[in-house]
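We begin with a single chain expressed as structure tokens, specifically the form predicted alone.
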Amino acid sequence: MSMWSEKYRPKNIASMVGNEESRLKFVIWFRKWKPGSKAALLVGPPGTGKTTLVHLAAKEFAMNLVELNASDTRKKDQLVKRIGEVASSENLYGERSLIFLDEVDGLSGRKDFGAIDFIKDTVKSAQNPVVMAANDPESEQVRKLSDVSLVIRFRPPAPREVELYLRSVAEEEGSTYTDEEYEAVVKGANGDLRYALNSFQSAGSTGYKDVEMTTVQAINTFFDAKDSETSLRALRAYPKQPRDKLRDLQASIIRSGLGGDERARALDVLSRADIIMGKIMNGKDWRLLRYFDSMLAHELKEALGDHAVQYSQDSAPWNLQLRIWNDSRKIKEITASYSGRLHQGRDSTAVQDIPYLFVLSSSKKFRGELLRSLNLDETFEKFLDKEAARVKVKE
């Protein structure tokens, strides 16, 4: 049985769903580019259909698609290797190409130094198109890049529009649902079209039962669990997106009575859930979804034993949120960065160093010194100085 969310997937950019006016844009850029034109930075949440007009504007221009993930292709001599020379040229068949940097605000760390550069350089002598996105709008990435850009906003189509798409879908597959199961799928989805597809085919003949499942019941029946079976039930009726779902375990978590031991357990389980997550992001591959639930049912249950966890609301707002979890990523790198360093755990690194790392970076000498033996860039100098802030003890 096909995956609906690729049956249904647009055959060209007036089939799409939403952003009617930033596809208007994207589309006036294209006809109007020519050598020395900025690039096109579409930005936004995913899932409202950045890769897919790409993929699809390459297609109907009869454009050659080189696509790149940054987050992945990091480093400046990775780029000059993959683009350096399609920039500036046809390929052996004459086409002309259209280069695609996706996730360009995954870029992090000293590693980092000159790719930024490299493709702003690019964009500005490029003989062929180039266009970028990125999901954070708020990341040092995208202002480092607008300048040498069109910046192109995205947002979640609109609850109205997801139904009259999912409704076609149902007509087209001769499938009847109430009106109470499209109003589920539409609000589980939060404006993600594949994700809401995926639901509204993987549901069947359960009768949403599980859609309707709330926040808070879903993560606290989760918590609750007393076998893996009622775990993975739980959180595959989690009514939100995935990186919501990983985002409210987060809070939960830390927000918990859990010792430092059990907790970075959890934390170290979430982390790799997060790579697992973005691989899937980047793959498009939402059937490997039922592999990430699995593995939180399993592993996140064995971490926590028989703690006890509740589900914590975090009532900040979205903007807030999204620098909290920013500032985790930062963690987790700094982690990693520093148990590689030292080959030992990252459980034990982040339990017992990082803590002494914060107080330490109160310095400033210090905190050059850290970052280079961990090759972090500059965005992490600001970071230690306000962690080493928040922890600095009274002499």
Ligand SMILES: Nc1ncnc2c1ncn2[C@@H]1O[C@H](COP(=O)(O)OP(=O)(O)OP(=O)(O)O)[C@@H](O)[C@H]1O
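In this text, the rigid core denotes the largest set of C-alpha atoms whose superposition between the two forms falls within 1.5 Å. Treat the numbers as computed from the prediction; the structure is a model and nothing was measured. Numbering follows the first chain given and starts at 1. Compared with the form predicted in complex with the named molecule:
- Shown in the overlay between these two forms, fitted on the rigid core, is a CA shift at residue 161 smaller than 2 Å.
- Relative to the superposed core, residue 242 undergoes a Cα shift of 2 Å or more between these two forms.
- Residue 140 shows a C-alpha shift below 2 Å between these two forms [criterion: core-superposed Cα displacement of 2 Å].
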Contents of the next structure:
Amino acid sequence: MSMWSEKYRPKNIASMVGNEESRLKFVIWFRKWKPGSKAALLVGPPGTGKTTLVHLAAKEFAMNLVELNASDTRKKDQLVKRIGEVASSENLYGERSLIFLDEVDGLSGRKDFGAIDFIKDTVKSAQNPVVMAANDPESEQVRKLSDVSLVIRFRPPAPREVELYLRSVAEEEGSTYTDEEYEAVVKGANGDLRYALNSFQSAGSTGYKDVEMTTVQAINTFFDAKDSETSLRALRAYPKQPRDKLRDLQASIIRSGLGGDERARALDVLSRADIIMGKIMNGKDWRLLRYFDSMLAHELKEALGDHAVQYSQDSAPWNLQLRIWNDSRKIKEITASYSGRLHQGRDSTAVQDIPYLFVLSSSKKFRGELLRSLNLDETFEKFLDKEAARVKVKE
Amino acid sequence: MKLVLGGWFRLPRLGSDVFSALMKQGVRYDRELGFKLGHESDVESAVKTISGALGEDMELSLMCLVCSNEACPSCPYAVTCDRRKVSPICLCGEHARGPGAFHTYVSTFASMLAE
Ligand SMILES: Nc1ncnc2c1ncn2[C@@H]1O[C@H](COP(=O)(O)OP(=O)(O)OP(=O)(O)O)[C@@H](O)[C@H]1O
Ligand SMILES: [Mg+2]
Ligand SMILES: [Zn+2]
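Having looked at the form predicted alone, could you now put up the form predicted in complex with the named molecule?
After this comes the whole thing, all chains and molecules, with the earlier chain placed first.
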């Protein structure tokens, strides 16, 4: 079953929703582009249609699309080189190419700032239009690239427009929903259409009676499930609080011996789910919980693929991981310096090492070393003392 | 003061500091038409600047793409929608729901694209 965010991508630029002026501005830029013109830089939050717009433009204007996702580090060096070649070559096979550097704020670290300068040079001498996309308007990368770019801002589409799009999808599916159901999905999505479409999809796939399960049953059924219906049912049947559910899933995943990639992806899903959970709790909009389970089931199963996970109840140090989500500024700062030290992305492996750091910090000597090497001040020492005291290493 | 995003509005003379702040915040200015807040504007900051200068709260409304009427009255999302942060064009009650609404929206935008 394909996800609705894939199945119901807009078919042309006109049938996207939201950001009307920005879409218009982009098309005008595109039509007027000639060698020496600026690049276009689309900046805005996830799921607002930046990538979609570029793909559709290439299609509608019958241009060859050469694409580089900047956060795909493995192929980056080769691709950057290739972009340089394509950008400077005139009318490859008699047709112009549209060059797309997606997620440029994914370029990070000192090494990549070289890449930014390279991109700037490429843009200046390009014989083909270059378009870039990024999420964060405040990022260093966006600031640097805006010298050579027409910056086009994307914002979350207004709720009524998100609803309009969902209604057009429902019509194509031949399904009906109540106004309240639309409103719940739209509010939960906060202008993210990818999220809106996928939670809308999951919301429809129900129609069974929830059964009681024990914690172990629910979690194991979830991981074992071969179809999304069963996995969703298991999550719904989980007997404790939603936050406990996230914690149990997380503990099981961490204990499972999954490979680094799958594990990171699965933990990503959970941390996103945790943020959404926070929103639900704050807004006291309990109806959204229904969509929450669907979303979680869908995304987590996808992240895990065929990898086996079993319920595992956890004690320290793993449950420290939970608090990393909970926005402890100290932990974030430590993580930032630590990833900087290791030249790793802040959201990748470094984060998973942090609990180990705490465990090791119970040794005074290690703690001293750590504080010194990460350039952290004494206030962190107290903090680490406390963290270390909480941790009981399991023999 | 009520302000419709995407529409022109006038302001009393507010001094050059306020004016240049508004320009920095991406507010459009035209001698004849006045000021306009749109997708290039940092609406959140500009609204702060204006309400600070006028000493009164601002009420924001979005404009309907199809008929240019105010979109927000009668909207079920009026309470939760943060109009300083969303994309500034929307749909009014008449054009937001109902058979043909999506088609009307798409063809209205398509005709703008074709111009
Ligand atoms: N404006 C839109 N109108 C209709 N559907 C949209 C729109 N934007 C996004 N979608 C849906 O969401 C999916 C993801 O959108 P897309 O990849 O274009 O987002 P993005 O802005 O590039 O996000 P990210 O910053 O995460 O890369 C699309 O496949 C489509 O189904
Ligand atoms: Mg994208
Ligand atoms: Zn209208």
